[in-house]
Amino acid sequence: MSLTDNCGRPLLNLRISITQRCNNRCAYCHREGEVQRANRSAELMSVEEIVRIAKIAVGLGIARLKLTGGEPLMRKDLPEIVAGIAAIAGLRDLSLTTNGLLLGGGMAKKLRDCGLRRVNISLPSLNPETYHKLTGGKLEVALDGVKVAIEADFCPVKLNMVVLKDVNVGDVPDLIEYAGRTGVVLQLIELDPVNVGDKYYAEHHRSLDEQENMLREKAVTIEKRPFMHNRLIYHLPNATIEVVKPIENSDFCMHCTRMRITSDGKLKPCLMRNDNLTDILTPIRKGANDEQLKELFVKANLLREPYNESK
């Protein structure tokens, strides 16, 4: 079984936010579009509830799952969550977004052994001062996280770089060189306005057109990902760069194949909206059977629509 929304877009990917807690303080973080709770210390979904939601999703053909946050590694039971989801029949991909600061001490290998296949690590700069200013963390710890992720044989390891005007634009060439040297994939990400405030967005948003023009000139081949917002991948002689441009980009919405689960157990059809959520955690705790939970996914999927058409 597979789900398609009213615009003909298949639902293939599910991002599950398992916590809002984080050990960094990145001002540009969109927190998966989730409104900040007053009590960020509480994990609202248990391991069993997360795995059950994942199993329902995979049974509906949503076979590519990503664990997000907050910082997922803030949960000590993350290996249990990974192992539970990885065991689901029909799962095609299981990945994780992280700042990488807690991947050391054997955690990267443990997660790989539990069934995690890929990681995306946030790395906004290779300049220690810029990195600390943006995140509050230490660059050397983040770079060690990248190193152990590579050693754990995650494939691929991706670096997420949100490009910010007058902050880290000049760091792009260094990140491209680093990606080529280490064999990771670099994702250049345009700042979006979700959860960052109008003033911050106005001051720091910058189109990635300049970077794309540079990549187009240097690329050996250019690839398009039709089931990932039609984003472009630039294969340079020594590095692979993806460009994520959600703003003023109708292709981005028209080729969206995602849904999200908020950390408090709600199906979220669109990153940009919080007015069309469907509660799935409460029905689980009230004893809903699998068919009833599938119907909630079907209902939420029909609420999916391109944001640029819903405004």
Given for the second form:
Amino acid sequence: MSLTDNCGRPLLNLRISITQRCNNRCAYCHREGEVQRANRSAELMSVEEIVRIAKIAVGLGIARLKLTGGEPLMRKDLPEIVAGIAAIAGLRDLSLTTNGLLLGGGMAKKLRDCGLRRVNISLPSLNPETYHKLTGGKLEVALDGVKVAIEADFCPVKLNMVVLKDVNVGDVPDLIEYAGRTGVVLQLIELDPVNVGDKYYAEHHRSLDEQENMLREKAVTIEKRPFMHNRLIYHLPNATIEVVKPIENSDFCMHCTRMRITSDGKLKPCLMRNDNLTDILTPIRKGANDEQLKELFVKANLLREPYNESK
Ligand code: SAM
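Having displayed the form predicted on its own, please output the structure of the form predicted in complex with S-adenosylmethionine (SAM).
The complete assembly is shown below, putting the previous chain first.
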């Protein structure tokens, strides 16, 4: 069974933000749509609370979960969170999105052993200066994170590149070559306006049409992901490139199958909005039973609606 919203869209994916803390300072970061510093002093969801929410979700057919943040690896108990979720019967997919900086020192393998199957690593540039300017971090450490993720046998390893006008758009060919050479999938992501400021967005947003035209010409096959925003995957002779184009894209919204949980425990139906959140953590802390928590998911699901409507 799965929950379906008022527009007939099934709810299949949940992005769980487990912290707002981060060891990078990405200029373009949307912080998963959370209001800036709103919950800096708030208590984090505990391992047990996260696993309980995940269990309720999986029981409702929301069986593809992603851990995000902030930087999920800032939490020392990430392996426990992964192990707890990975053990849930009926789970279909568990992945992590990370900047990769803390995957070294055996952490990648540890997470793999705990049941994590795949990772997305943010890599906006292969130029050390551009990478540092954009993220505040060191490229060599992020590349080591990619290397250890590949060695730990995550499948697939995906690289997330938010493409920015006048910053890293010229790095796309290098990233495609690197993805092909290392056997990872590259995701080209259009900049979302969320939390970045109007000026930054006006200066750096760029449609990915040009990149898609280039990919279409080179592709051997093109695949569509119907349960993931109808995103296109371009299979080039030597590399696989996925394109994420959310902006003013009604097709993207019509094929959205996801919900989020904020780091302070609120069900969030849409990245773009904060006026329709449903608190699930407070009821948990007040002793709500599983049926009551399911009801909260059902309620939040009915608040889902396409942000960009088809005209
Ligand atoms: N710290 C982790 C990381 O760097 O991947 C997880 C959090 S980050 C918010 C999750 C993903 O959101 C990253 O893959 C990043 O590329 C993407 N992202 C961040 N800001 C974005 C924006 N303004 N538009 C589109 N994607 C964005």
